[in-house]
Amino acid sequence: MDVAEALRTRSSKRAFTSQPVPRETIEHLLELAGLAPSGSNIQPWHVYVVAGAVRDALCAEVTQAASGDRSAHRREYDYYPDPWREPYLSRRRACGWGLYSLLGIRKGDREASLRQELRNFSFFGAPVGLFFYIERDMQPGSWLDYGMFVQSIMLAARDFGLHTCPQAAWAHFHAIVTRHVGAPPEQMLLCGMALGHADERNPVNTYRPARMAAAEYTRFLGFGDPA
């Protein structure tokens, strides 16, 4: 699969089959992603991969925590603007309700919304989960580098017929995740990721949020008129 096709076919899948992913495949994906650029080649990524009994125990504990009082569970960093403003608020709402409408979840149906949200914490059924940690003294440039690393995993996965779903939701439960994976205290959980074979029979995987055209966010300067 060429890069353009990988970009076109990558999307966040929210239903996976139980078909296993060999460890050798995951290792190969991570080797490829490790070629991503980073400032001064510092490579600030730390990855923990869970499967089998470790995955299942972690999913069970986080699902239980997410089903109850969440006041003690917060990300260690701000992901979104506070307060929200346009046009980002409208885009967020369109994405969320586009997905929930496809699933038949009505606005205000908190029980159904919670059930769908909790599926995050089973990796949407994927047999493999990845957790991405960064050391706490790293600055925004390294976070930028990290995004390129994570994107590289998602694109490389397409070459193996695999799909992914990046999941910031796990960062709320960093204390539980860290205890299970054994990350040291100087590392911070950025996000998780589901990895596996998409369940193409599940309608949720047909959802693709609208994207802006390049002309909406790009200015070309100094190009002049075509010859």
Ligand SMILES: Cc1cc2nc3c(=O)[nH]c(=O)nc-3n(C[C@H](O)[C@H](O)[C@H](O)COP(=O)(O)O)c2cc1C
Second form
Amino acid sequence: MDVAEALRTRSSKRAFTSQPVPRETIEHLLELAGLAPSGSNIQPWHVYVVAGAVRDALCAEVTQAASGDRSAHRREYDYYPDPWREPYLSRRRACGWGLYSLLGIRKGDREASLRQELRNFSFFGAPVGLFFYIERDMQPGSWLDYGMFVQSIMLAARDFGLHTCPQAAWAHFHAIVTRHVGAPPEQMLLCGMALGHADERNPVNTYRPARMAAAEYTRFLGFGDPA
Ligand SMILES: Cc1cc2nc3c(=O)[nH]c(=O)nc-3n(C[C@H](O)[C@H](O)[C@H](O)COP(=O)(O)O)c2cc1C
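Return the structure block for the form predicted in complex with the ligand; the form predicted on its own was the one displayed.
Everything in the complex follows now, all chains and molecules, and the chain you saw is the first one.
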């Protein structure tokens, strides 16, 4: 698979089959992703990969925590602007409503929304979960590096016929995840990722939220007058 094809066919999948992913495949993916660039080549990533009984226990505990009072569970970092503002608010809403309308979840149906959200915490059925940690004293530059590493995993996965879903949802439950994976206190959880074989029969996996045209976010300078 060439890179353009991997980019075109990667999308966040939210239903996976139980078909296992061999450990050697995951090792291979991580070796490839480790070729990602990072400032001064410092490679600031720490990855915990869960499957089998470890995955199941972690999923059960986080699902239970997410089903109850969540006030004690907060991400350790800010992801989004606070307060939300345009144009991001509209894009966010379009993304959420697009997914929910595909699933037949009506606006205001909190129970169905919660059920869908909770599926995050079983990795949407994927047999493998990855957790990405970074040391707390790392700076925004290293977070930039980290994104490249994570995207590299998702693109490399395509070459193995695998699919992914990056998941910031896990970050709220970092205390539980950290206890299960044994990450040291100086590391903090950035996000998780589901990895496996997409369930192509599940309509949720047809969801492809629209993108802006490059012309909307790009200015070309010094290219001469447009023809
Ligand atoms: C860092 C990151 C965290 C994300 N967290 C979640 C998540 O917790 N749950 C989820 O269903 N999707 C999550 N997504 C997927 C986004 O919603 C998705 O990338 C976006 O809507 C674009 O769709 P696509 O990935 O299918 O192209 C996340 C994406 C990124 C990059």
